[in-house]
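One chain follows as structure tokens, the form predicted on its own.
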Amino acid sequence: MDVLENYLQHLCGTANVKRDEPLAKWTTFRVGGPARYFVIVEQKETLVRIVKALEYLNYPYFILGLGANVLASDKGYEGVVIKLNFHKIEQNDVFVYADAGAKLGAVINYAKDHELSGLEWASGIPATVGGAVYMNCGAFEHCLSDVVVMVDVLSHGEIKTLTRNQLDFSYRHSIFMEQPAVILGAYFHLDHGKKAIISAKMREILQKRQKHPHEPSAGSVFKRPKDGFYVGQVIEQLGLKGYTVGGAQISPQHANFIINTGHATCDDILQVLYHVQDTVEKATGVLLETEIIFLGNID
């Protein structure tokens, strides 16, 4: 056991520190090689201590939520993957605070139970609060920046609170993509509502999501490049639905999803992704950008 592993076990407990842990177990794509260290962190204070130590050592790390928007390399990750497992949610009138490790679905249900409206559109999105803020996740013409008012972060060894104006939110974008920081928690400004009405809206959204593929995937692969450019529709019109490399396939159900049909590798998924980008660019002049975050050495 080396010094770093010993330190991580001291902070997190032996059971919460794994060596050479397959990332395929922790991503919704179900692909990915081993992380050198995989650490489950139960407390925010522990996360802060670990991150400060790793940054002091200049040791690479990656914060993982539900792994629902991540493509992990077949070669794995030569660093520390930190899985958040703290998930406090609190309310103060129309304001709700949630830890970065809280599931977005848990926040939505908490809001419903406290008769607070404004997050129903996000029902069914597989994300933690930290990941959702990082990506400024969205659906059905809404996005998280509609309701996020502040975010607690760890930046350069200091805990800070950033206001909405400092977060540089835009379509599938936040300031954290250019200025890395560890998201610790977020504050939402919601509206008073009736539980029955909120529940009905949530059921309606979940019903719409039934049209999405149920095979392992990372959700929508490509960002919408401009208004009126419907990526899935364009990919389908170009005859790419069902295009397959190894175990990776453009979903026959929704063309903006790449699915793992059983034994896909990261390389299979990349080959499908690149083929779509190349085909769409040749046909339309538009180079599609991905929503997916790449983890590890991606060729």
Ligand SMILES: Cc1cc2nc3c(=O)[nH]c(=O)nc-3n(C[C@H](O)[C@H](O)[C@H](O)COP(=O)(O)OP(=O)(O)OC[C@H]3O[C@@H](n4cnc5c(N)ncnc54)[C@H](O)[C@@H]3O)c2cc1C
Contents of the next structure:
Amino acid sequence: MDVLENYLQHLCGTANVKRDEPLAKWTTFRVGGPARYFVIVEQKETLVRIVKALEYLNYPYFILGLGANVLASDKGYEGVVIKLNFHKIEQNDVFVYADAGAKLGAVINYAKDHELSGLEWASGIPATVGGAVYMNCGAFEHCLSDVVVMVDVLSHGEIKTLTRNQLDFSYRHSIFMEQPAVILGAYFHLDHGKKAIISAKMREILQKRQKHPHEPSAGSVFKRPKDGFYVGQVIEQLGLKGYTVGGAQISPQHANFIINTGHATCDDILQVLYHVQDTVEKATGVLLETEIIFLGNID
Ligand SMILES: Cc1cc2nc3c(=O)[nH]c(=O)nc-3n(C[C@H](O)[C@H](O)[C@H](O)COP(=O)(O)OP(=O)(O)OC[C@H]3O[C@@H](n4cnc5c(N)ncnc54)[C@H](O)[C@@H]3O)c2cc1C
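The block above covers the form predicted on its own; next, return the form predicted in complex with the ligand.
The next block holds the full complex; its first chain is the one shown before.
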């Protein structure tokens, strides 16, 4: 055992520190090689201490939410992958605070139970609060920045609260993509609503999402490059639905999803992704940008 492993075990307990943990177990694509260290952190204070120590040592780390938007390298990650296991949710009138490790679904249910409306559209999006804020996830013409008013972060060793105007939110974008920080929790501004109406909206959204592929994936792979350019439709019109490399396939159900049909590798997924990018660029002149986040060395 080395010094870093010893330190992580001291702070998190031996059961919460794993060595060479397969990332395939922790990403919704179900691909990815071993993380040198994988740590489950139960308390915000512990997270702050670990991140400060890793930054001091200049040791690479990656905060993982549900891994629902992450493509992890087959070679794994030579650093510490940190998974948050604290998930407090609190209400103060129309404001809800949620820890970064809370599932977005839990926040939506909490809001419904407290007769607060504004998050129903996000029903069914697999995410933690940290990952949802980082990605500014969205659906059905809404996105998280409609309701997030403040975010607590750890940045350069300091805990700060950033307000919405400091978060540089735009379509699938937040400030954290250029200025990395650890998201500790977020504050949502919701509206009073009736539980029955909120529940009905949530059911309607979940019903619509039933049409999405159910195989392992990371949701939509490519961002919409401009208004009126529907990526899924373009990929479908180019005859790419069902295109397969190894275990990776363009979903026959939804052409902006790449699915893992069973034994995909990261490399299979990348080959499909590059093929789509090339084909779409040749046909339309538009180079599609990916929405998914890469973890580890991707060639
Ligand atoms: C079936 C399916 C459907 C989906 N549908 C949608 C959809 O409708 N709309 C949509 O927008 N997305 C969708 N997605 C993608 C995904 O759900 C979102 O991007 C979500 O926000 C990812 O959250 P996560 O917690 O899994 O983050 P992860 O995928 O684990 O991480 C994403 C990024 O956030 C960073 N991050 C996570 N937590 C923190 C933190 N505490 N501090 C700092 N950085 C952090 C990670 O380092 C990484 O860079 C879908 C995915 C799947 C599998």
